[in-house]
Amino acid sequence: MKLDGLTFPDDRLYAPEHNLWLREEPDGEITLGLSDYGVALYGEIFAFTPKRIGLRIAAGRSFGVVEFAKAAAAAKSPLAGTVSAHNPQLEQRPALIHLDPYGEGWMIRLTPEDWPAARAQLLHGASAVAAFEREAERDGFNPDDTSVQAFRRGE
């Protein structure tokens, strides 16, 4: 599915207010990433430091800290879980994050605390994508912006 532009595949689960994608894994593990609004609105990724490996996370709590172009921000859980991977290869090359949100640009894995009860919250499909356009109308994002465009273009 698509929002100005942005992609919003069908096979994940997102967290709008997180900015975020979700997929279960056949193991039972979650792997979150940044979707391609929070790409959009946070631009170049510079750096990804995430919690470490066996640390429990709270829902609502910071997984890590991505630090953008214009500051640096916690990246939220939506749901509680203990960490159980990072991406590798975002040590030497956060840009994953904002040129491959969706593949090589995962950011971590988590082991679900209670994985149904987090997943009736997640949106995904149609439902997701107005969720995302309620975000970016509060946000103010314009797509239309020329720095927004640029980046887009990877410029």
Second form
Amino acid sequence: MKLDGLTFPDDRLYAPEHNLWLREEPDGEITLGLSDYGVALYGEIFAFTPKRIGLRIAAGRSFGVVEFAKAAAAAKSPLAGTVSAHNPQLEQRPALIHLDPYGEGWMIRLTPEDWPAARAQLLHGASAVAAFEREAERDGFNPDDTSVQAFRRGE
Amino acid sequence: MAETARRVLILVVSGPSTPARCAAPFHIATLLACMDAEVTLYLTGEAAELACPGVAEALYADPDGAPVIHFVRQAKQAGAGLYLCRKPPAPGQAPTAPEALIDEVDDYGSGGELAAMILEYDKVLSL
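What does the same protein look like in the form predicted in complex with its partner chain, given that the last one was the form predicted alone?
The complete assembly is shown below, putting the previous chain first.
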């Protein structure tokens, strides 16, 4: 399955099973956000509630909950770490998660426990895209559904 | 600071006579499960009717929204358990058979079992 129209920038890592992107910051913190595929899957996001700063998150556990039309989903961290920051803009504008997922719509920052080990499990480039395509196949995602592009245009 | 998983019991008491209240227990259960809480929904009183095939499919909390069964399934998908309070059978009648319930019900138990759960859980909500 091709994910035409969705972008997966090369300058970050991905956890396709959690629909997330990750980026190591210069200070060693890890920023997490929703990938374009996650945006396509969930649609318009109207709330994101992160867990509190200072809380330890185990790998595979929720760092918050995303609410979208008629549904909600856990945002699960692929790595163990401690919540070090929230995106303050999301309190007033949670829609930034789907409007600018790779930029102002970042979701949370973690202080990782073992970043080298976690990084080894993450994907980037063509292997990440292939993994997202497999996820899409499993999810029964319809690539012909243009609603994602529509709500980004504000229709 | 490590997080400890909390066990939350939601007593679902709203049923077909108050459709506007019927989605909230399941939506709250979904959100709690998404926050890694261990959630159990317990249908009791009129809410037990939601476990009968066809009832939750035909019930809408919001006329423009999804049927209540959508919220039930979402809570189940998020990991919540769904239990039903078994009424004592009427004299001369057989107890409710599990096959007469919707597939989403995990199990059903007595009032005494429910009381034990209330004492055991970290949080108990009635919705």
